[in-house]
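Only one chain is given next, in structure tokens, and it is the form predicted on its own.
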Amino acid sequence: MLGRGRILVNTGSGKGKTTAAFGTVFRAAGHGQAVAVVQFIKGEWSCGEIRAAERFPNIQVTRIGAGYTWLADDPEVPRSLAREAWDKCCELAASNEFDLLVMDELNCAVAEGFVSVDEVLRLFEAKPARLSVIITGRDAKAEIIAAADTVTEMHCVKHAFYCGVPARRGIEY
């Protein structure tokens, strides 16, 4: 028996929030649990976590987004895509088919005003008791942090990219 699900938040300005969430995704999948991941914002760029997840039959990944919201020509596009991703999260949570739901970059969608804090808190209240939820992204709201069981703040001390070293496949993506 899985027991009561947890609410985890990975936030902060440092790198690794999504990668940490995927570590838990693979841990849960390795234990035979059903996992769903919904990615807000990131778009279709290829990254190792997605490629690895495709190898697991018990991991479902839905990618909805068109990249960084502040680069959008039409601000309604990222808003619409974020709402679509949020609707998918609500559908997956209500389905009672999953043990873990990751809402990757949801904090950013909340910070942009695309999804309200109250909507997130209502999902926490309505989710099946066994469902664990991981939310990632910078700028987690205080109310979401207060409702979480575990909060990790990523803080960058030093990053090679900021010293002019290009990102490396398998390390940064």
Given for the second form:
Amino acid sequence: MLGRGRILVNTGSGKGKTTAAFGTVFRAAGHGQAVAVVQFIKGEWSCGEIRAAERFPNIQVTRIGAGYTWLADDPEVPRSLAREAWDKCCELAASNEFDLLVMDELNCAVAEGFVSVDEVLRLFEAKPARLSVIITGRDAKAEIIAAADTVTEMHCVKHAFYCGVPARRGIEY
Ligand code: ATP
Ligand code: MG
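Output block for the form predicted in complex with adenosine-5'-triphosphate, input the form predicted on its own:
Now the full complex is given, and it begins with the chain already shown.
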């Protein structure tokens, strides 16, 4: 018995939130489960985990975003893209076709005010029993943490970035 789907949150300032979510994506996919990933904020930036996921017929990835919001010329653009990504999450959750839905960087979209905490809590309440969800991103809201089953806070002990080391392919992206 799989039991009722779980709600997981990966938050904190340390590295590993998205990659841990993808570890679970591949774990579920390996069991033949149907997996959907929606990435907020991120643009066309080609990450290794996306390329790997594309090799699985049972992983569906949607990326809607224009990159870092503070670099946008028109603030309405990141907002409407985040709304589009959120609508996609609601549609995927309601379809009852998936076992796992990852909403990557949703915490950031909530922190920016693009998606409300109430909307996220409503998705938790309305989601089909088979569906587990993972939310990633820094600064998860207290209400979302309270509603989740499993919450992991990545704590940054050190990161090469702060020693002037550039992002490394295969490690950071
Ligand atoms: P990853 O994708 O490596 O699991 P993450 O999801 O925890 O990281 P994000 O906050 O989404 O981290 O950051 C996006 C990018 O910044 C990634 O390339 C990530 O490796 C890198 N990064 C993560 N944590 C830190 C940190 N504390 N300092 C500098 N860069 C970081
Ligand atoms: Mg991330």
